[in-house]
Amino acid sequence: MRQKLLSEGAKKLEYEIRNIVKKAEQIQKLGLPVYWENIGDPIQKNAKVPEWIKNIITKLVKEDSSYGYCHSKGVYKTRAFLAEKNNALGGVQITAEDILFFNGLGDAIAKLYQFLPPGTRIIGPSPAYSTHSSTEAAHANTEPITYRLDPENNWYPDLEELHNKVKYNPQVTGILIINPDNPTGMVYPAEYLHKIVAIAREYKLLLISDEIYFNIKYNEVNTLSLAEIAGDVPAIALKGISKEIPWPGARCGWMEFYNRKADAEFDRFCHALEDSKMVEVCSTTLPQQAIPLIMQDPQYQPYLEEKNRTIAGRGKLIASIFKDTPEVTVNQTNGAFYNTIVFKKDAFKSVNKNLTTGNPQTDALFAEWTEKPMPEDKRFVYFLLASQGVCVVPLSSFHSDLSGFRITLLEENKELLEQIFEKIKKAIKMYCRS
């Protein structure tokens, strides 16, 4: 060509929650078994989306107006109902006019880096989701910036530290939370969320939630949003549907923006967000039509409140079958529907070196797959597909300089989870053996 067609920020663009999806269809082709604990999808776990739910879908999808482009903002009255529910907690105050659909957070996720100057850094947690630290680290050219959350500490992020690479990398212009987190499955508490409220005001930086699991919590855990706590900081929060309703291939997610008026060059940037959907003409209409019908349903709380009774149980399930694994910690999840299993220090130190994984056809696989020098988790993650046909993620995937892996709070089948995470416990008394 004769000039260059990729970008550099281009290779920071991984994703290993789907790349390992190629890996997993080489075992399905041998005739083996898998069982996808790699990603976030209801659905795919078994999850049955309650008949009252399809039947305010399915009276829309009669309605001709569902298959019409709406506002390119959204359909103003979701977004009047969204804005409506935001104030009735207190915080701060939007109108319709400060809330923007996307085609999925995803879509909102790359716009919102994508429209940030050149050189401008928004640094966010480690363990990072892939989504974030990836799309950001790609505008960036170069590795994302990121503050440690603490599995020695619940998961709650390290302070000093934000405070401190805030302060000496004058480039952060904006702070990233995912309140619940996404890999880890904690919540911050209230006192946490005011002292990052505090940094970002110190240092005039825009504070960034994603929330997209934010009505799933449980084990009697509180939270703020970030419309509570933002006070006079310029904010936008992220929030979707595909995770509580469940409905992930709708691809519907919208940004809320606080306090836009604050801020001049904030206001800027939110028009530019706005200007960009224009230019789409619009996102999806039915799912977004669909919001306030079931939301307000007087079934949908109720529906909520059991999902978590149930992912809450699932969560101490499968604790306590990890309770006597002295190689990996393993914290309470109280929000979300996934854990963060961390390989101890020592965990490694005898790793067995004459790894087989009882099939000669999988052995082969195994040995085509960590040719090359690699992280020791991505090595068991791949052993641990390969041997039991559990799909997973590994920590190091996650832009985290600790060892362990991702899972699931998903599986609806209770024999099925005990059978997926005994499989797991016995590939770590394989791998790590001397």
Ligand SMILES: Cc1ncc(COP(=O)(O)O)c(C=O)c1O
Second form
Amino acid sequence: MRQKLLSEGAKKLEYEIRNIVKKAEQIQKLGLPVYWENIGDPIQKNAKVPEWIKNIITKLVKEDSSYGYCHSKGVYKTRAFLAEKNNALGGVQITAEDILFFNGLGDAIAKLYQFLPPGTRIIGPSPAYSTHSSTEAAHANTEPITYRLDPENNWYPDLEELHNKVKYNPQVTGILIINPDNPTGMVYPAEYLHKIVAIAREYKLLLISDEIYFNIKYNEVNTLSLAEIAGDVPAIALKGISKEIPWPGARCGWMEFYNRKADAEFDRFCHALEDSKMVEVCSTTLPQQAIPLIMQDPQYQPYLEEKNRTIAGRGKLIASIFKDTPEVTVNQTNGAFYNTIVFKKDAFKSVNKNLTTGNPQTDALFAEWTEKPMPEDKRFVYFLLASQGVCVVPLSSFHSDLSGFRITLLEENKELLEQIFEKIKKAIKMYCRS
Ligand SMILES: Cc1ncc(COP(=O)(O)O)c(C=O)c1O
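Could I have the structure of this protein in the form predicted in complex with the ligand, to go alongside the form predicted alone above?
The complete assembly is shown below, putting the previous chain first.
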């Protein structure tokens, strides 16, 4: 090539949630089963889309308008509906013009960081959901900048660290929160949110809240949406239908701009995002048309409530399975549908030197995967996959210096759920033995 094709930052684009799939496929090729705990796709975990939702979509499929381009910002009726829904919360008021649709929230996240000037940083939580941290780091051409979520304090953010990092890194221009959080299942308490808004206001920062899991909360937690806390701070809420409806294959997510006119720089940034969508013409039409029809249906609220009760129940069941596993810490989750299980400090002090998966073929794969040095939790995750067929994501891949792994609370089949978590427990006992 005459010139370099790849920027340095592109090397930061990692997505272990999908990378691990290549290893799992090697297990499948041996004719062995794989239990997918790596990705937050309810459909893959046997979720059934309710018949009434399918009926709404079937009707739309029969309408010609579903097949056309829509407005670059998204279907007007849907944006007006979402603006009204937001305004009913009584916080920051918006109109349909403050909403911008994307092809999935992943698309929105990629665009969000793309238009920041080089050197400008958005500080986000660690463990970090890699779609945010990798994209931000790739753009900045360096490591992600993060504030710690503390597993010893229910995964709540370390606000002192956040404040100090903001104070001493003038290139930090925004704060990201993910509420409820992926990968920890933590829900930001209202008092923490108010303090984060105060930091944003003091240092004139942009606030970003990824609220894709906002309607997946349980255990009667006390939290607030970005619209309810932002006050006069320029802010962007990120929302979507991949998780709550659940329709990840629709590729449909959106941004809500709050206080756009409060700051000219922020307004220009919102314009750039809108222009980028205009260049692409628009995002997926049919799922946008379905949103108001689904969310206004009288069956929607009871459906969400029932789903949340079930997820909470799974969380409790999993915690009870690990009760007698002293090698790990398991926090109670209050939202989203993941839990991050952390290895205690001395868990790897006496790693089993004679590990075997019990099958020469999977032993060979495990040996091949672990040839190079790697974080201990990643090695454990490979052992778990090779020995039990359970596919999870190591915590070190979430830009964290803690050791552990992320699991999901999605398996619909209770018997299978118990089997999977008993397998994980068995692998921990085999791995952490002297
Ligand atoms: C916190 C968070 N934000 C965004 C996304 C991306 O969602 P989408 O499927 O709409 O691209 C995910 C997907 O898992 C997520 O966990």
